[in-house]
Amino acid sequence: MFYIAGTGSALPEKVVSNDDLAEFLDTSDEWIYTRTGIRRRHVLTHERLDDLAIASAKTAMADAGVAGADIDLVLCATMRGDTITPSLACTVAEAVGSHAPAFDLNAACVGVLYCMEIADSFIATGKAETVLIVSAEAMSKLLDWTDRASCVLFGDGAGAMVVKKGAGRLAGVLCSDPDTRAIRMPNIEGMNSPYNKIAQEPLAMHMDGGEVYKFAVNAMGHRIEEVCAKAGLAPGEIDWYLPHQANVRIIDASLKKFKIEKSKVLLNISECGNMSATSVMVLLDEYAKKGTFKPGDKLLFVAFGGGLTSGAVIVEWRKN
């Protein structure tokens, strides 16, 4: 019921490389890139996150030609905003000039695959014509930047896409496989509360590599082939392939298994690493805007992440 109309994306100015991290890491960019596919990433340093979500979504309405009058929802998809409130949907909203209904959504690395079928839902029964989604993530303020092992990989930005009502999403599958260990990232307890009598976690993203390396490759395998049956076509008929920018290892093993052909996988992860949701609206801006896509091509998002949850979006490719 939905077709995009508009993309955008701000990244912060401050890029850290591979040598960068050896100055302070027992590591090396070959040690980094082997594993990871990954030579630099943006890390935020004077930016807010709100400055970036505001500019990729003043990006993205601009792209299609909206004001904040014409918006009639705006999504955010964050694991963490600068505020617990307002969200960063409300921030958004107030930057751009819009009175619609907005809030933000956690779902990880997938959440922009869940914005989009809540767009869709909204869409479908009439409550929104005009849908803005957000997504930015600052990854750089939820690690443990002593652990080599996780803190390489992970990069700060934001992503913006407005959808409108008309024909472009082909199907969509979501999916969770609860799991509140494999990847885990603790809140505040308590603050100065007096009452209190839990202990706080340490604050700091934890991550087991092996688990989520062999979900990761089922997970974007199997959302492949059901995203695809619910579209009536078969893997061979997408023209381009957007998945989530974790780890390029993870990315091989999954077109190999499931015998995707390589040329049509879009990627940005050796410039921007893994920033979460982000990372497949940055992945879609840039190739927006080299003129990648053609009308009619069909563009299929597939992600995995914290929760852990997973999913699937198939878009023919419309733009204004």
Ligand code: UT7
Second form
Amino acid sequence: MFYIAGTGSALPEKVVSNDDLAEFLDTSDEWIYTRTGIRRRHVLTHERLDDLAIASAKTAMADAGVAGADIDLVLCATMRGDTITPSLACTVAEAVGSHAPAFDLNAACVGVLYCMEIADSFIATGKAETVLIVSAEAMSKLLDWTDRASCVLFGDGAGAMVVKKGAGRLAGVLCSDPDTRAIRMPNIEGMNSPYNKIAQEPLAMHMDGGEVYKFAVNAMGHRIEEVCAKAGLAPGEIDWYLPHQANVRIIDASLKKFKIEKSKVLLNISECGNMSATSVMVLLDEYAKKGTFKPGDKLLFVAFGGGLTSGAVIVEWRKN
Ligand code: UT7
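After the form predicted alone, can we look at the form predicted in complex with the ligand?
Now the full complex is given, and it begins with the chain already shown.
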């Protein structure tokens, strides 16, 4: 019920290499690259996440040729914006001159796919014709920088797409396999409430890498099978795979059984690391701007993340 009419992205200026991390962590470029495929990542220093989200939204809107008044819904996939309220979506809406309903959605790394499916429902039920989807993640502010097993994996960034009513989306599947310990990032407990009796859990992200790895390979494989079946396509008929960029080994392992040509699987993990929900957005924008996609090409987005969540969406490309 929708097609992708415009894309945008914005990354922090500062690039941190694996060697930079090895200056203060017991790690190496060799370990990180061979285990994950990551060489470097962008990290917030002087920028606000809000500003990156707004910049990416404005680029996507210019690309789609839409103004703030044309937008019927603003959705933002993020685990934590700069402010709890206003939502990041409201901050973006103000900056782009939109008065449409605006809200944030947290489905961890699968957030953009959840937003695409919500946009599809709004459009299918006549509540919207043009939807602005933004994703922005400040992973560097959620990590324990003394935990080498997790902090080396992530990067910061923002991305956006404008979707419009019309033929394009072919199918989507969303899932959760709830597991509240595999990836856990506690919120601030109680602030200074004199009534709060609950102790503060350590604030940084904790992750059971091995468990998440196994879940990811299975979940991505299953979601691909399900979404292709819904669209009436074989995995080999997909022109471009845009998988969540968590670990190149996870991507390879989950796609192995489909015998997909490597050139159809798009990657930017070596340059950006895992930017949570934002990864597939930045990937989409990068390859759209390179002119990789041709009208009629079938793009398959697939992701997994904290929750644990997973999903896949197939969209036929329409733009030139
Ligand atoms: O968006 C979702 C986010 N989550 C994920 O994507 C995580 C999925 N999991 C993974 O990607 C992988 O499990 C990791 C990359 C996290 C780890 O790779 P692995 O091949 O499963 O390594 P491992 O956990 O088995 O660790 C092997 C060794 C351990 O040492 P010992 O116990 O064997 O002596 C770790 O302590 O590597 C050690 N290690 C490191 N060494 C150097 C862990 N992190 C590092 C590091 N540098 N950064």
